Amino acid sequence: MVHKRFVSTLVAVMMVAALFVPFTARAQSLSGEMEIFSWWSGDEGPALEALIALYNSKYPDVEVINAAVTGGSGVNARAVLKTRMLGGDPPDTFQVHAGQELTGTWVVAERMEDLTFLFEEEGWFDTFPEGLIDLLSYEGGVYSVPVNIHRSNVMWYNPAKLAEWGIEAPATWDDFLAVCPTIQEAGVTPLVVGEAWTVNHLWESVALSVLGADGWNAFWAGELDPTGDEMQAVWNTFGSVLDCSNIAEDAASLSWQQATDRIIEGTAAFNVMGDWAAGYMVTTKGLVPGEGFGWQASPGTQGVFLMLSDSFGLPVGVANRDNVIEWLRLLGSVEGQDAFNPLKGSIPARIDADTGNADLYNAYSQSAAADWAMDTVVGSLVHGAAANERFGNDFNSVMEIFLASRDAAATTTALGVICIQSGACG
């Protein structure tokens, strides 16, 4: 007679066992290669290559090919990418935002797979916000998974640097510009900004402060008059802000690394960054967070929280398919956000990580995850959330006029133009 004690834990071993059947056989079969295509180089290496080294402990027998491209918010590899989406030499899988970025382009030419069976599969539309799901949708499909969140609308600083010159983070652009002169005396830069990318990265911010967040979501919805005096109010203080910045000086020649140095080392007071700044400050220059380096959001904008998020997709006909769905599984779990995002600055996607972890996320994440789950949400321009690649290649256009000219009526005229031409305002 089999003891009854014998027969239970033989279902139990039996019922783990089965648990680990598909885990193992995916990683028996899985081979080959797979290229990652991204703009993860250098200081924002170390997250990608984290996730990387989880998907090779799970995946040893295929070769991952991390196909980064320099440049920072994916101004260069967006172009590398064109060439080879348009060729017909998709990389396997490929950084994208979330939102008009890859929908507006890449799923409208139907190159991307669509992946609900993979949120159904993995219980995704569960875990995941209702509004980013949206970003990641089109006709009903969804096209890429999504690894973190991060926040546009953030001013960095150096509270003893602060401290010393006798001035507190500015709640608005007003009190920015009316302490802008007493930063000039101590020869300081009132606000670093860097190459192009970053100064219309600030814009959204201050548009932002101008419009608010209904405004903001206006004028996507064709609801604002793009060359009306709201918008020419955003062009006016915009003007103002870089009238108390570098932009005339070597803006041009600074990434945002080092734009980022320029506040750590106190030469300049203040940055509006993403908050992968974060990830910089903590993960390559060994700072903690309300020490080395102060934040709040940007003026104006308290309250709102401007939204991107990272994502890969898997584009038709790669050759390996099979090693890409595991990568896009690895992403969107628990254990593979809890891997990136720590090292990135960036928050979980899902609803339910642990982000109040403190061994695992720092004080300034635990804020930007409580912001999050309260603040008004709305969609970033400059990185893919909010318009589509023909709008966010056109507005370089329009900032260069606004550049050479300060003219608001002029800028905002052609913004207007680039509205009706990108079918992106409504």
Given for the second form:
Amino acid sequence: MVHKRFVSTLVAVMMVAALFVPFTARAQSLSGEMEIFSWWSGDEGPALEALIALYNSKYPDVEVINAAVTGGSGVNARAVLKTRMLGGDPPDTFQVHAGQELTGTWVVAERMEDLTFLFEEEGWFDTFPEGLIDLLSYEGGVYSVPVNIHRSNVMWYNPAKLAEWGIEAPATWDDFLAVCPTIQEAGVTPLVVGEAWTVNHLWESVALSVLGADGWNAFWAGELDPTGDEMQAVWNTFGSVLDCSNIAEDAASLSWQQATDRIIEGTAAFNVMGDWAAGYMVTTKGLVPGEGFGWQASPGTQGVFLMLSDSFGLPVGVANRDNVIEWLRLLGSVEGQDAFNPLKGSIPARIDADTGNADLYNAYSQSAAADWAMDTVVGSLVHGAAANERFGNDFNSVMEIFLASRDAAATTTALGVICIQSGACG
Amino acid sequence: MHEKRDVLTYFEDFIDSRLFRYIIGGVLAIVGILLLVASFAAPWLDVPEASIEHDAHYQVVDVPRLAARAGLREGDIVVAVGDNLINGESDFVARTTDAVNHVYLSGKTTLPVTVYRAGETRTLNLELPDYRYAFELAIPQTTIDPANVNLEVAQLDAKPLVDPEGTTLSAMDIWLGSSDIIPTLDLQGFVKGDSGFGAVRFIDRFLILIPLGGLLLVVIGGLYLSSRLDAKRALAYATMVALVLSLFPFFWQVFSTGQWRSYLLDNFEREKDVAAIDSDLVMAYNINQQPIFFEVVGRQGETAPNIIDATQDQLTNAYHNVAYRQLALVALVTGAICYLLVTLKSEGMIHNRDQLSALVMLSPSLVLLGIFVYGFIAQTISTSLTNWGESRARPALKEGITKTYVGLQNYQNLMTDITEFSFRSSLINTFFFTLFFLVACIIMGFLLAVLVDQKVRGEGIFRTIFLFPMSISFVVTGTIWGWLLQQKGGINILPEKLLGLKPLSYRWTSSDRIIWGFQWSDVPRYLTYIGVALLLYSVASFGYQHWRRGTRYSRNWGILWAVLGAFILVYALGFWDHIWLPLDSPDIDKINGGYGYNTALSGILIAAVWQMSGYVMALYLAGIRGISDDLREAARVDGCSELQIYRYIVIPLLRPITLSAIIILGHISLKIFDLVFAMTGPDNNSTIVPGILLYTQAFRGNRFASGAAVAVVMLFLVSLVIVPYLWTTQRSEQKS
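Output the form predicted together with the partner chain next; the form predicted on its own has already been displayed.
Once more the chain from above appears, this time first in line as the rest of the complex follows.
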């Protein structure tokens, strides 16, 4: 530890010294390669390419290797990454969800370098929200640089259709359950869900509304009994909400995009999905935010921002450490965040980015950025912020137990078990 | 013809010579004698007392995780000593619903104590003057009311632990508590006896294997020396004995943990008296959760004799470093090399240059196969017996983490743990999927083959069309069929689009309906019934045949078989209850109707059958073409109808093809991953299969040991299909 601190202090001193060297000299001193490991390809590829282009314009001698492994949420990339890390071949830097997916897997395994020096040099402790810094931290160190922010607890709808059916977006789940029969009578699915993970995604929004932000945090701190009355209430509410959904019909065969399509078509009324749905509707479907689609915080979670964030870290013992540090510096800068996020459809993690610029950010992003600066920030379960990987994986079993039994008691028993086994919440 | 005598010939003569026999037989016998001598001298077993850490004192505790999992109820107060509850890091778990709630703890001088109750946790650090002292935690009665969560834990005076007769425990004692000392404690896995406590001493019964192995080697060597055993057999036996001996530390390490656990708990749950487990092997856990074997040697009131004990690691190291293992390795290497030589000689391969060079040419691929297939299978099995990724205290991806062997714990978890619901679903899904996939592919393939065989025009085109799906990747098939089989699209809206009828609403891949549902805890019973019925049938038919022959000798055999059958019956019934499935988790059956044939598999079956039935057609077509027309003509002349020709000529002759098809399709369906992943994704319990579960558990959930266990189960299932096939083909090859 002492040794490590010494090294990081030394590095910090050297970095500060480097600041006095003219910028061009610094750029020229970097050469060699840098391998960036991520799961951004396809729709998300251009955003990463923009960042790489920006990096190359500053450090033309560095050959950037874009090692992207496709698959949403990194389902495949994370497996490849693990075999590479276990095999002693870490990529120079890799994409990881900020929070427990980073700390619970890699930081506790002592495979990441502490980036506190970088945060101090760049003044990032003031430009990223405190809740986010907490998620990136473990025992006093900060371990990755967040690039973007997505919001998980958003409810999407089609304003024109809602007007047609004569309903309004519900403020609470009780409101939703009250309006549910009306929607069903119109021959419309009140709430559309898709394949397994989107059901978990819905659950975290329902849980957040029943427990509140404090209860949600208490749960992850191990202070809320996972088998107690509150958690059973979560599952009971969730069960009622599911009864108003297409879970018993074709949910399992829908991707999240297909679920979103139902909202646009008007065959379903509401959908709870992360705000990448906004990117999909704007970019792929060509809709105008506020006209083609409407949004609000998912019922009962107004004023709470259930976040997830992509970040990049510095594995221990990489070949091109200096190149990576400059890459991370770029990621955390206003310039880097404003280059990346408009293309990705996310909002910058920095609160001082240029989100007021309507050329860069659309109406949805601007409203999300406003919320990001004001709301209480809590971490997402499904997307690796609040839950470690084992919990995130085993939670699927808990969900299956609930779907098979619809028994809140049996489900919470299982939840209690995985809480303790994974150590995520107990 | 006079043979040319070269080096190899002399070598062959040497293998046949007496000198060879004397040398090898002598080596085996000497190694055996050395093992015998060494095991009686046993200098390596004296683990010096000084090497024992001061805090390595032992108490009998349950595996806390099991206790808490099985035992916790609302309103319970759980006291956990140690860093955390349940996951194997806690030293001690007590559960009580008693109104007074005095809980006595001991074991370490500093105890972080956590008291859990619904929604409430209190942690305090207790300072004990000595591990022999216990603390009494008084939990006020008001807190028993679940509505009142105002939990207070009072720390009372430390009291020295004494036995009922007043003897204070001495520093090296290992104590087994009893209900006399701790009257209000309802401990899981604690000895509930009346005789106080006894001093216990470590003994390892497995050590008897060493002199036994030595004796066997002496006997084998002697028999070989005196020509009562031929070289091949003697060397084979010796090699096997040496293999067991040299692998022994590994077995000891692996199976001393998981398997014996249930044995021990079983005894405790029956409130066995400490006195009643007289000179029995008792296993307890030390504070590091390492199991220790004890033999009860002292009784209440007796003076505790000297106690030799050690942690598991110390013993394991001792085993690894001792001379006997090197001796066993010498015997192993000698035996194996000589066995190879003798076999080569007896097969005439040494003299035959062609065969020898063929062997040399083959050896690189044999070595590669040995490492990359069989070596990795062995590594996977070994991983599945560890706790890699199961222990919170050891991050799965840390470099150089220690992986502790836990025996069959992972397998037991998969079978019984409430959170492993998905694994059990995957087993059942695989069963139904394989069954229907095989039946459908074989019927479809056969019908297609018969149709194509009807000398139709453009046969080649049809053949290509039917075979073509096989050339597509399962991922592509899965994606396209996934779209086709959506509930509100694809096939379901065809009637509407084409004929203007009402669209179908069948949920091909998204159904959650389960037919032929059953409870998981019934499975062992059904399996037992089936197994016992098969066994009884074979015993009965065997016995009956002997009985009928009527000779006295064979009648005795019949009786023996009947007794054996009855014994197995009794054993099997007890087996499921006590060993394989203790079903310590009553929660398992809370999931009502979760197991059975899930109709969402239908969609996947359609896609799989679509893809593979063309292949079966090709197999059958080749088979049908191989049937001589003479046979058909002869049958027609005898007045057979076309149907009868198929029934009595074609189908029986195609039996080997059917077998091949079953093998090929069977292992595809048991290992299936990509098709299901593409059609319904991971985490979809209705259609989950072991391959997907293995992937998510190991590479997403970081539970590598559990994932390896799933992999081993898959390997076992596939080998159920493959091994009988290899066996029959090898037998038929030998026959021909």
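Predicted, not measured: the structure shown is a model, and the values here were computed from it. Positions refer to the first chain, counted from 1.
The two rigid parts rotate relative to each other between the two forms, and of A53, D352, S367, A196 only D352 lies at the hinge.
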